[in-house]
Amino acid sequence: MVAIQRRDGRSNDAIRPVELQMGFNEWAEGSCLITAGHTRVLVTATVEDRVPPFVRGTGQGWISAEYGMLPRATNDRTFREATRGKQQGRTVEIQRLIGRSLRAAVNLKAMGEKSILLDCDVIQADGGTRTAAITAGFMALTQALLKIHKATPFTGKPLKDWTAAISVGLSMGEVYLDLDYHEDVQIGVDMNVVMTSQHQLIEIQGTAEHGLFSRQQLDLLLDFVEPGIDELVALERQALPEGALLIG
């Protein structure tokens, strides 16, 4: 494990500068463009009458994601899996946090047999983008069921608190939140963390890559975690005020 510097002049505790911009895609029933520093991610929406053969006639609904980076949304250009017939294991594995942290975060019931399929379109890459797609996934899919509450209102909240997702490490002892590229690359501890406005945990995602952390360590990373989340949820709010209608 090597200290990190942070290139931007961040505190450790700091987040990057984002921005939540909503229906970006006009045609879309939710969509929400995320920049987080450098990391640029669009979610789009698509809302659709019916659900998988193993959710039908259970009367609730669905939610799932789909995941993609763009050819140069690194710093050199990566071929598009559709050309090569079959999807990374990576992109498999972040699609299904997407999908399965979003689920978590609704009240699938209340939604009825109606399923929200969510596509997550990397622009451009420093880091952080499961995350990012996670935050802006939760922003676009309130979006839609606000579409489907004016037309035919919910008879329950379909949401059950606001949503986001951050970055953590830990590096020689020191813990850094929101890590773009450069630091992830170099970080000891590297962690997702998927919160509600209230602290409740749905996903963490934790690896040592380079050296183990304990008990206490683990606590300490949380520690930092909950005020970027709630910096991002302040955000959520500024950004679709009218989603709290759908809380509860």
The other form holds:
There are 6 protein chains.
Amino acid sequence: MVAIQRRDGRSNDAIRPVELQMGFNEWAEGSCLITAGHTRVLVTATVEDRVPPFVRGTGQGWISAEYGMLPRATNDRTFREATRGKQQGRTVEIQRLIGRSLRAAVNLKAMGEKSILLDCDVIQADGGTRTAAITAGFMALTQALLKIHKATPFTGKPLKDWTAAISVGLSMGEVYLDLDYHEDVQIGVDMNVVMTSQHQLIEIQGTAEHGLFSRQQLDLLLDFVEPGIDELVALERQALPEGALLIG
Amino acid sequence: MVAIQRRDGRSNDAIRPVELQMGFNEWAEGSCLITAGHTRVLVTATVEDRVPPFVRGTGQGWISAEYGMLPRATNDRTFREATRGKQQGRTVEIQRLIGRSLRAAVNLKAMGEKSILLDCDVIQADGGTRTAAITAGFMALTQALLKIHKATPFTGKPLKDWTAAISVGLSMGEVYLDLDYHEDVQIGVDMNVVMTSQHQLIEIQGTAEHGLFSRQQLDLLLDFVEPGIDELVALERQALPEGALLIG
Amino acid sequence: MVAIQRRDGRSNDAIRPVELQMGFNEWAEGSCLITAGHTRVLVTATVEDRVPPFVRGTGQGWISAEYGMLPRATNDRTFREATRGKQQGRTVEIQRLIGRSLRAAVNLKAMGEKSILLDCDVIQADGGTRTAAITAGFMALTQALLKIHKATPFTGKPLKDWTAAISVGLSMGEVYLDLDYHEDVQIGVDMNVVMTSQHQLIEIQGTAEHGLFSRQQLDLLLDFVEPGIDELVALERQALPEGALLIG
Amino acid sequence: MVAIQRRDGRSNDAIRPVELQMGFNEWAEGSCLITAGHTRVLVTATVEDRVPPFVRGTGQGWISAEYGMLPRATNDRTFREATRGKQQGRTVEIQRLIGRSLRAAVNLKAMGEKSILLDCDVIQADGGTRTAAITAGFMALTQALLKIHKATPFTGKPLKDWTAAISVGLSMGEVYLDLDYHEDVQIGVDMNVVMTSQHQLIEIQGTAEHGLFSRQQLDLLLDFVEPGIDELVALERQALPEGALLIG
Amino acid sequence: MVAIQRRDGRSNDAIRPVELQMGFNEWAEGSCLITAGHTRVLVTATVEDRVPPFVRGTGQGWISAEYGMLPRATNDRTFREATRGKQQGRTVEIQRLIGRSLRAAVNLKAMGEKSILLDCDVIQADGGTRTAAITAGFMALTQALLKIHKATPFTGKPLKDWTAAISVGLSMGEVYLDLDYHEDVQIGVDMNVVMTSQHQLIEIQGTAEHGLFSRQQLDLLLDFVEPGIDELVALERQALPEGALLIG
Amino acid sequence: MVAIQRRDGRSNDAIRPVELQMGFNEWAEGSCLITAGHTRVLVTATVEDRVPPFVRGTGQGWISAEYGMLPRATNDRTFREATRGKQQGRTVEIQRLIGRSLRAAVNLKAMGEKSILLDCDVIQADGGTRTAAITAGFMALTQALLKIHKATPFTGKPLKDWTAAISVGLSMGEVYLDLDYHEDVQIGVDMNVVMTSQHQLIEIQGTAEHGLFSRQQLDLLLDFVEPGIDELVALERQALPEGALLIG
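Right, the form predicted alone is done; let's see the coordinates for the form predicted together with another copy of the chain.
Let's see the whole complex now, leading with the same chain.
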């Protein structure tokens, strides 16, 4: 655990410049390219009129996610998972987190028996790719739901609330919001939080990489998260104002 | 989200009967069979005199974990991962959690350049296998470290503190400690916590499966966790009192 | 080929202490944990109401087996097959032997169109895991058949006879019954025999690892096997006396 | 084989609007995002100071390529190869073509014992992804070579000539340059050509999908290709004029 | 690129001695063992009464191919693809070429909804295995079609023309027909051509391995190919004269 | 279990016509194409100057085997293992048997630190492929050893004796030697025996597929095997008389 010098000179509570570019992919029912500092993730949403076997017949919908990184998204090239013949543990863990979080952001009953698959592909990585994927995934999902809604209006509200995700870290007693890769590798405690505009929690994952943390520190970390989520939600509303129609 | 009836009549804040059987495997450097209600997990610790490439030369040790379930550990048989040719996403996610948590429980510097691999195999499952694996993993790890210590005493203390893990859930505003499978599938919010005897956090993973949760509810969940951890740590101290020698 | 010193001082024709613990797994339709010296194998039986395609419509049942070893079942840890993405040749060979032998112990016609899958998992290995798995597999199978029988009595007898398996070896002209690992690696000729209480053969596999063997020696090996099978069958009858109901 | 109506109203000998965006990826030694109509392919070049075993010690360099498609690059989502655990035949065939073509564009001796790996990832597909990948691959490769050249000037010229690739098709006696997906699925004869600015051939692959073709028709197809290559080379020179330094 | 000395003293425009042995496999609907110099490939044709999903209901047939090499078909043993768990890129590329070429040789409509799978296995390799496989594949396919025709005569002609394949190369301005392995590894430009008896092209694949080639040289290469194809077609007519019945 | 009618009218104790064609493969150090009725297996021997890690430094040699079937070796095509990405259980079991048997036929010490890999590929199958592979494997192995011997004479004798393998079956009390496929699927007890010219056993595998068998019947089965082995050994001596030089 060391004192962290932010390379871009941000204050501890500042997020990186974020851009949400809707419709980057011309074929998908929904798509969002998120840029957060040097991190860029493209998420596409694919709508299918069937659900997995364990949901079939319940009248509910389903959301799932797949995650990948282009081999040279990182500074040192990583191998292409397709040529190795399997996904790494990290990939699997992340795509389960994304799917779980976005399912929790949705009223699956209101969706009807449809499924939406979110493909999250990291074009360039500089820390925070999983939280960026959740934020962009929420946007691509919303755009896809709007498309369904235009064809056949939903009777209920398929979304619980505007939802976004951000990372936060603790090192030497200092809290840092929205870690880049350089910060992430040095941090003592690393936490990812998925939260709604009303500051309700969807997922919280805190890990002591180096050193333990107290409940008081957990609280402090969450204090930094809330304004970060507020900023992201503001960008979401701007990027896709009609999304509000779907929120109940 | 529904009101949960505990099948075994436990109070909401009671953990299931837990037993820690040390040395269940005769060949391993450390081993612990944990029984928590109907959940049984066998963890063995294997010591190796080398570390993974990314640690080599740092003077530090390494801890990693693998997780598996016997196919009929569950009520409906699940396929054998070895015959399918790959581990499921759930397996990968869990073994990463176990490895990460137990690495955080250890002073890797004090261990020296050795690695300890924890094999966590679920003999019978009834909810809470990942937290049971972490608790038993801590015990097998401690036993293995004691064996090293007897041969060549450590100069520093390789363990930070007694460490245990437990699950907790929230449904209809009620909190339930140490969920069994029946409870787990119905719960609204599901949280796994890895904590030390001093109530320091090592890992916290909370997920809104059905419904969101507030920071106040997060706090309440942690209030239930602490006495559960206390009980588990008491059992740990009883099962392997010499473990105290390694804690700094 | 060398003269073998039995580490536990057994006479050449003695089997190791064997224990058959029925119902070790609470969820399975049948289960048996066999302990033979330091070898421990847990077998569970799973009943399914369907049979593989090539049996469908014949009115017959089916028995199959899967075999695995916990990574630290052995003194030196072996890799986890699920992480390597494939079963080793040895595993495949053994599970085919177990399935074939137990199918031959059963009147498949009398079973009706059901299948029973035997999961044989080695908790601790010290030689003879495949024969231990067959013996315990016969017991788990019998328990599962009894469970079916209690619900809907079989009209015919689904089992041919009490069935057990044992290994035997030949080194420097001496015969040794029930080899442990230490003996197995030194032995000249290694043989596994599956036999009924009436001393009828179900499977015999004899291999000259070092040196050839004559038909006279084959005969001698089988002379040692018969009393060993008798002992195992006696333990089987004791562990599950109702099994006799199913034998025709 | 049917008469083809070009959806975008292009004349038969017109290529689609092409854009070459250099340096799209901030980490790679070379990168080019090519847009050709609705087809978009990102190619990154990774330089390594070692070569594959079969080249080692020859003083030569090596070029290889990997190809992938984001799952929703196509109108109907295709599965993610990493989750299936293997690359499709089409993928393998294409990446071999790209690697082979770009190796032929280079003086491997002049490169020295370095290798350059080209990752070609299709962001959006509308026909012609393999030829787009070759053209963009040439550009990323050139940029990477320039970077090496700036550090340690090459003594010889590592590139033979400006190189580009384009597709051409034949249907009902009519020739069509630069096929989009809609045209590709209907075409009778489909040909991909890799060519230099001097109209020297590097690779030619012509396939009769529906109907045969004569040597006269082969000639006619190549007559359409040459001006297309000229246009692409002009764009290449504009996008990276310093590339000329490397061409011998 | 070097001057090539033909080891067997053939003139540049001579093919190797070729033999087509029909019916080498007793079980298959069609089979041909082709010997071309030291290259030997066995192709079997398997007829199935169903077609892949994407053809179903169109009234058309389908042709596909699989390719393999016995491990010791080559001078240095290559690994067995089945033990490595995947086919090499080269294998995949070749089997796609064979399938595509033979589909183009057939009137799929006239075949009806049947599929023919060609298994091409290299018994011994000395260059030109892919073209040998196409020529022998055409013969096995024709034999299988004749078998169908005898049972239920086709109304249309299922074959377009007698079809064969051959390789040709260019080195130091000299053209060489039908390359053996020794020649193939030294050649500058390598081309495989699939052609009908009427000299119509089905597939052309030309690759500059070392050095580029002009359109004039492409023409010269094709001048060498035509008489080679004539020789092969003459052997085909001799080996299976009834094949003529199927050609329209 | 049914009475078996031999399709080819052989007497119960007759083997099928067998042919051993040495040197069928021009590149391998040893090769033998065995034809036994309609069964044809090609075995090649590859000599390597290194041994597997667990033998290294012991001064001993090693023998291993791989087994495969061409997809259309059987009447109904079986899938190609290389495309499925794994070998079937049957394949694995057979190749382990072949390797183990031929290792036992060799004085590994006398071989020196070399390994010989036997590739056994079934060109056409009609029962008895594993025993045919062992017999042909012994011949290819002997040819390869002779080749080594000619270069550097062995000081000891690398072969124990002429070795061959044959199957035998029991049905309704009748014994049948050398089962073809039609017989094999109906047989009650199926046995494979690897034996030397002196009638010493190397491997015996007897399986009750339908019905049990007594020790007396085991004896009877072996009575049929001996003359069959004699016939095969006579053919071996004829095919490669110099083999006698290597037998001690």
